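Next up is one chain by itself, shown in structure tokens, the form predicted alone.
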Amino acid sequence: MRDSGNVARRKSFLGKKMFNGEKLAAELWKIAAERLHALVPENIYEQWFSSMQPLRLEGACLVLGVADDFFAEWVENSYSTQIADALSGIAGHDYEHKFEAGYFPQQPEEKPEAVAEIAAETVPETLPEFSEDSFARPGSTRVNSNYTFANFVVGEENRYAFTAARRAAEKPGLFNPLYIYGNTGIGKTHLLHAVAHETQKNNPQMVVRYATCEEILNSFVESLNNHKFGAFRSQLRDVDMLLVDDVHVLGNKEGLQEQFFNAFNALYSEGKQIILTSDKRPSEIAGLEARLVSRFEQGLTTEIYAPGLEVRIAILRGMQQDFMMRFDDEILEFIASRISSNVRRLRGALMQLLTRVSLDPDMPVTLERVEYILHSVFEEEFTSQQITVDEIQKKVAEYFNLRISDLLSNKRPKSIAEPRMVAMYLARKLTTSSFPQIGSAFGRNHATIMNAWVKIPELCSKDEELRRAVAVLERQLKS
């Protein structure tokens, strides 16, 4: 989207040579800011784009001043393309953007003291909280009230996960931390939402804090732009239970790693329980300091795995119970046979077939018409399963013109050794095969494949022809 009524600043703003690079800087990211403001909603621009400062340009490169690294590459990763759009076409010429760390907003100038003091009595330091139904408050629940112990289907596949999880909330600080890993949508965040409800039924003047990782993360982000370190750090410690989902988001957070290993060893020396969940383990997440790997393998890791049949039939029944309508138990056995990845997909697949019966519901609802309705999620869920090593292998390997033999072989010069890191991390990421199992396929053992599990994210951060050489070997994997 662009601004027609800036034409003519934009043409004023090229014809001042005079300008240094610094004010030169300053007058282009005026124009790319308000490109900004109509590219990303309000409270994205303020959490991220207006704090930044324009320092100078180098060539056709608006160097951009923020507070650190961290906060860098996470606009980067995010926000490359909308900060592209907003510096393309400014009086016909494009720039590229770069950051540059250690540059913190600007502070208001300092009141008198007087108002000062009076300012500091009646503006209390706070900080948005994690989210609006993260906090749980000493008699109150704001967490997903319809994810309890009650209603979670317990079979062999998730059962000591569930055991794990109700002794700490019954027993606070018996298993210290919780650690639960498994893949996405098989019932981690239904345990830890359980937790909280249970924990709070058993002590109501606990204080429980349920935060996904992402939101503690934009919570730190927003301390940085305030300098209220203090009020961040009081969300984290100033409670009886910590829960923090998906936890692997603190890979590569050096300054967030720093935080959150604070509050956890204040937490734990505390007796308080902390509870994390993943979808991987520990030691599995790349760029996790060694001391936070430590720290969280102390206590019990445990995996939860996919639901098995009959679990996933009872799962159907469960939902079905939200609903006026009903299936045959022919229709749910068939819905689950064909679906075993995780709940989300099951739940996803239900509520499809629900809607396009509601609009026809004088048709029966035959095996045939669920097939037909749920086609495209039966695909999707077969193409996922589908996908092997060897097939990994033999992408990998004819897409950087090699041979088969190459990836296996012991060779080490960086045109063989890094494409066999990218077939063993994709093995890893796109199969269900374990570490050990890959690491028999490679010839290998499974602290290899561990090894690149870790580097090639590592190496896609810093190389962007590779990183998007692993984009296409995925997306062609898939497809």
Second form
Amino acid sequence: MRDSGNVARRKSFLGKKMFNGEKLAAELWKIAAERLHALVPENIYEQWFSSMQPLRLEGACLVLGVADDFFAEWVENSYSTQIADALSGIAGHDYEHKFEAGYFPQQPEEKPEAVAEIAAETVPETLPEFSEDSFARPGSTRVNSNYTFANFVVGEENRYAFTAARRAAEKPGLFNPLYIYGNTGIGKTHLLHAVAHETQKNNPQMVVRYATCEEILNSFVESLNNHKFGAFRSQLRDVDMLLVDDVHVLGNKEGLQEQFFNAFNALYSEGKQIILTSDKRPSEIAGLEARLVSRFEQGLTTEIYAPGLEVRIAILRGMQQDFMMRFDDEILEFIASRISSNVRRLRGALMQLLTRVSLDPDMPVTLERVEYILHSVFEEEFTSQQITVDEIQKKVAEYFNLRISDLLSNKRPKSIAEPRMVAMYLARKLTTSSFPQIGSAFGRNHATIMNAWVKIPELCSKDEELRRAVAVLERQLKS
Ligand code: ADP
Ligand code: MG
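Next block, the form predicted together with adenosine-5'-diphosphate (ADP), ref. the form predicted alone:
Next comes the full complex, this chain leading.
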């Protein structure tokens, strides 16, 4: 750990470069606190950790403000391992921590933006006994205050989704449901949270419920175990606006689909806005009942794409401003050009760079150094560009002039069953997914995939046309 003189010198140097260590400390603590939340029971978290304030970074040591020495000592004795775990491996670095007394919890009204308020207001008062459920917990930080329309950089690739989301917030019920789909890390959750903020701002009386489909699934299972099914139902239905993230999770969950279908119909018939996000179109979700596919498609369905280079650079510039930090344009362009598929990864890369540079501020930031620091992120990006099972399904369906829903169906005619097997075979051959993983992508079990794996080469040896089709598809997918 550095002495205070060192810290002072460091501060002045960083000040010159407009580096804001407080902001970085806050960012680090955000990540660590989220981890701690998962590591300790809820009441312990609330009692000891929720009031801690990230003050600054001293080298690789995060300084946390607490009320008094007693508090600091107690937490250190009881939870030092958990805190160390939570602070390890953030942006490729393990952080130490220390406490500073004299910082009392902030009053809620001092908070700049009412994140917790939104979540609290979304909980109908009729459900007090259902407090264990994370998707309705009062005061939970379900809605991220940074995910606003103002913070969303718009380009050709995401303009349509952005505009549709904003309209839905301005005029709830206009497009119902609004269904936004696209790859991971490109702004779907951000837009959903932005709708929640905007709606709540314009119509404070409205009950807006945001939940990931995973959370709804957990609630559902819990409600069956606890015999509190009525409460679960009402969580989905006693709302004015329902925002559900990642609805592809519904695939193959029949019980939940039934509930979702009923809730959807009830809300829809009352003109309540429903917004759904997913990584696929409704018809491409394996194991999603046809009646839900048609409900999901009856409003506005729009794809969001990974943003282009200009937008990616603008996103990095925006982050720089937040951190009061400046890298040369050349550096930002370099990172943005190397990470094109996923904004989450792009932001993570800049965070990682900021952290590493702040640890060694005297060293100039050259392209070589950036390449060295971000080597593993660039590699991750490269690997992610590899072929996915979804792409294989899409390509195979296109080639044989089928819909993806046919490929995923149980239909048996040879004209559908054979392409289906080709897709399964290519998925095994060209991706690193296991038989069971591929099985679930097709809504089948692993034995079906193993069967296709053996069968396709056999069929190809007798059927020249099929052999050619498999070869062409393989070449196209690899290019
Ligand atoms: P998804 O839900 O599609 O997986 P997220 O909405 O979680 O992606 O986005 C990942 C991260 O990238 C978030 O931090 C989000 O704020 C940021 N992000 C994505 N698109 C944009 C954009 N156009 N402008 C600003 N930030 C963005
Ligand atoms: Mg998301």
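This is a predicted model, so every value here is computed, not measured. We call the rigid core the largest set of C-alpha positions that still match within 1.5 Å between the two forms. Positions refer to the first chain, counted from 1.
In the core-superposed comparison between the two forms, the C-alpha atom of Leu288 has shifted by less than 2 angstroms. Annotation: Cα of Ala165 displaced by less than 2 Å between the two forms, core superposition. Comparing the forms between the two forms on their rigid core, the Cα displacement of Ile339 stays under 2 Å.
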